Structures are given as C-alpha cells and as structure tokens.
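In the block that follows, a single chain appears as structure tokens, in the form predicted on its own.
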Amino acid sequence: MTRILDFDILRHNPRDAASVPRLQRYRLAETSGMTLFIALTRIREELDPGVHFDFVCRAAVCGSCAMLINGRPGLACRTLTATLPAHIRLLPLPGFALIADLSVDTGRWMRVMSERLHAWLHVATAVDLDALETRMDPDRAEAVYELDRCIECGCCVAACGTAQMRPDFVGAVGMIKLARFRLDPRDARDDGDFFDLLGDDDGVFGCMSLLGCQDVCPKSLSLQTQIAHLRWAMARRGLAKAGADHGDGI
C-alpha cells in the first residue's frame, strides 16, 4: 500500500523584512526508491516552486543537499523515505547563515575555517612543476587520501555541541584537515606548527568527545579517532612547549 508522507518545511527568507519563520507542510505519496532529493524536487515542481534548497551531484559527493532530517543532520540525496516515518521534519542545518529555507551557506564558514588554519599544503621549497611526483609510501597515501575524502558537508558541524557553543571552534571538519596535512610527508610543517593552529579550546581542546560528528558523517570518516590523535600530539607538544619556557625540557 503506497504511503502518504507529510512533510514539514521551513520557510524564511531573511532577506524579506515580511517572512516570519514558519513551518509549512506538503503531502506526496511514496513512490518506490524515493530518495528526499527527489520528494523536494516533486514538491518544488508539483506544489511550491518557492521552496529552496541546495543540490548538485545527487551522489552524496557535493554535499550542498545537507539539511536537518528530524532532527538529525544528514543528505537529502542519499536518504531514502523508506528509511523514515510518514510524517518528516526537514529544517537548515544550524551554525550557518540562512539562505533561505532549507538552503545555508555552508561555503562561507569553510573558507573562513581554511584560511584560519591554512588548510593547504605547506611546502619548503619552490614547487618544480616539470618534476616528477613525489614518491610516497602506499600506507601513508592511503591513509592521506581517506581524509581528503571529506565533502565539507557541514553535517559535522550541526551535530557538534561544542559548535553550537562556541561560534569560532573549527569543527571535526577543520580538525580532520589538519590531521591530513600532519600526516602527508609532504607538508614541512612540525607540530609546533600545527599546535600554534590547533591548540586551544577553538581548536582540538575544544572537542567535548560526544561523538555526534562522526555519527553523522555521510562519507563514515574516523573522526574521532583523528581527533584524539591529534589532541594526543598536541598535548605533548603543548607540554614541551611549557617546559621549554620554564627552562625544563620534557
């Protein structure tokens, strides 16, 4: 028997002086393999052309499709209403501007949380664009390229505590950048380097541990175990840093 689902929506657009937040709903049936992507294109083409929300792959690689799925963070694109209950909450992910609707603007946040980190490769020398790439040890490429894995989605972020708390904290999503630098033989930098980035409550420190950024990680990225290792090394940094200043060494 085909399901009737209820779906209810965000609507604001804060750029309108008269639009007041609310919650709007539209019906559709299920249809078979019915993805959220496709039921808010249905309900975009079929009830409300003035629902806006993001998307561009639908293959879970973009990310733009992120939003709050009852509550929970998640992408439309890869969420089956067969997996939900007939009645469906759909809200922006919070921590971000609002757009409108269900769109934010996630781009913004991650090029103020890159460039504050200089999420970019750090080299010692001039790069030889004739020269051959450079060798790297198959473990450890793998182990670089899982990280880069991830989508900037910023589900990680609307799960964090910490990020709801704390407006300047980077986020799994800046730690686990900087995890992938630390580990690409690559990049000169040391982790006095990467503790001068990290180490304080905005950065590493901060995480309180609650483990809801990897519970939501599209991509099922070890968040938390990057993070420990890296508060793991920071700390030790941290601590031969106060030694040397007291003239103790570590």
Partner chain sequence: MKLIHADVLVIGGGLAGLRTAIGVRRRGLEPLILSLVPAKRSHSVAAQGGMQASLGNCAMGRGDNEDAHFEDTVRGSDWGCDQVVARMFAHMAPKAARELAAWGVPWNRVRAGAHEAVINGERVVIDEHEAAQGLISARDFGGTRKWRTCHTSDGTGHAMLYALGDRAIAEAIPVRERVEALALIHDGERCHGAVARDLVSGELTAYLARATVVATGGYGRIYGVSTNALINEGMGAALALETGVARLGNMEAVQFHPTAIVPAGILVTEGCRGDGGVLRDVDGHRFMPDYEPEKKELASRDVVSRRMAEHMRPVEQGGRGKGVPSPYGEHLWLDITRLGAAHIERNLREVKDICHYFLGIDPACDYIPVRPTQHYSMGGIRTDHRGESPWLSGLFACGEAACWDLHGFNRLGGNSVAETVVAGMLLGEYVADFCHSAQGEHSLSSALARDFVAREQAYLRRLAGRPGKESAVELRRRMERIMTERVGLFRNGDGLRTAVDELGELLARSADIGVRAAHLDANPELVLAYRLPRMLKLALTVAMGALARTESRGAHFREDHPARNDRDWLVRTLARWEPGASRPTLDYEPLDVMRMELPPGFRGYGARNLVEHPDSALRQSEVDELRAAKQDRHAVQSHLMPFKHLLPPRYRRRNARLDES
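Positions refer to the first chain, counted from 1. Take the two forms, find the largest set of C-alpha atoms that superpose within 1.5 Å, and that set is the rigid core. Remember, predicted model here, so these are calculated numbers, not experimental data. First, how it differs from the form predicted in complex with the partner chain.
- After superposition on the rigid core, displacement of the C-alpha of Met165 between the two forms stays below 2 Å.
- With the core held fixed, the Cα of Asp137 is displaced between the two forms by less than 2 Å.
- Core-aligned CA deviation for Glu115 between the two forms: less than 2 Å.
Complement to the form predicted on its own: the form predicted in complex with the partner chain:
Just the single chain follows, nothing else.
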C-alpha cells in the first residue's frame, strides 16, 4: 500500500529579521524508489517553490546535500524514503552557517579548514612533464586513494561532540586530510610539520574519541583508525619535541 509521508522541514531565512525558525509540514504520497532528492524536488515543484536545499550530483559523490535526517547526519540524495518511517524530520546540518532552510555553507568552512591545515600536497621539486613519472608503490597508491575519498560533506563535523564545543576544531575531515598527505610519499612534510598544524586541542588532541564521525561517514572512511594512528604519531612527536626542549631526552 502506498504510504503517505509527512515531511517536517525547518524553514528559516537568517537574512530576514522577521523570519522565525519553524518546522513546516509537507505531505507527499510515496513512490517506489523515492529518495529524499526526489521528495524534496517534488515539494519544491508542487507544493512550495521557495524551499531551500542543495543538490548537485544527486549521485552521492559531490557532498552537497548532507542534512539531519530524523536526527542523523546523512546524504539526502541517496537516502531512500523506504528506509525511513512515514514521519520524516529534515533539519540543516549543524556546525555550519545557515544559508536558508536546509542549505548550509559547508564550502566556506572547508576552504578555511584547508587553508589553516595547509591541506594540499607539498611538492618538494619542480616536475618534469616530459619525463617518465616518479614511480609509486601500487599498494601505497591505493592506500592513499582510500583516504582521498572524503567528499567534504560535513557529516563528520555535524556528528562531532568536540566540534559542538570548539568552533575551531578541525573535525575528522581535517584529520583525514592530513593523514592522507602524511601517507603520500610525494608529500615533502615530516611529522614535525604535521605536529605544528595538528598538535593541539583544535587538532588531533581535541578529539574525545566519541567517534560519531565514524558512524555517519557516507564514504565509510576509516576515521577511527586514522585518528587513533595520527594521535599516536603526533603524541610521539610532541613528546620527542618536549624532551628535546627540556634537554632530558625520551
């Protein structure tokens, strides 16, 4: 039997002084294979042309459509309504500036984080485009790609206890990026450099190991393992540095 779905959607325009955040209800008959992308598009086309949300690829690769789906951060485009109860509450992703309704500014957040963490490959030498490329171990290349698969959707930040308390916390997204460059033999940086970027309470030592990030990552990245490994490496580096500073060696 066809279900009738009730969508409670947060409506708010932060640029309008008269706007008060509220939940607005929209009702749709469920169709087979309906995703939240299909449902929200129908709501906009048939019921209310003014609802804000962000979809770009609608194929779960661009990271635009993360939102709170019945309280849990996730990608709306690949969420089938069949996996949800008939009452569906959609809220914007917390931890990011609200643009309107379900649309948040993850782009700005990610750019600021990348700039702060120097989250790009640091190339040691100029590249000769005409010569054979530098060889790379095939297993290492695949391992780097594993960590490169982050789509900057922001789910890990929304699910993070520390990020709720520390506005400058880099989140699992920041840590997985540096873990990725640390693993990459082409990156010229060493653990001393990474410690300078990540070795404080806004970095790897701010993580309380609640690991909400691991639970919600839509790409199933090994965040738990990577953060643990990074923290171990940064702690070792920090201790070595402290020892050297105090002259008592460790």
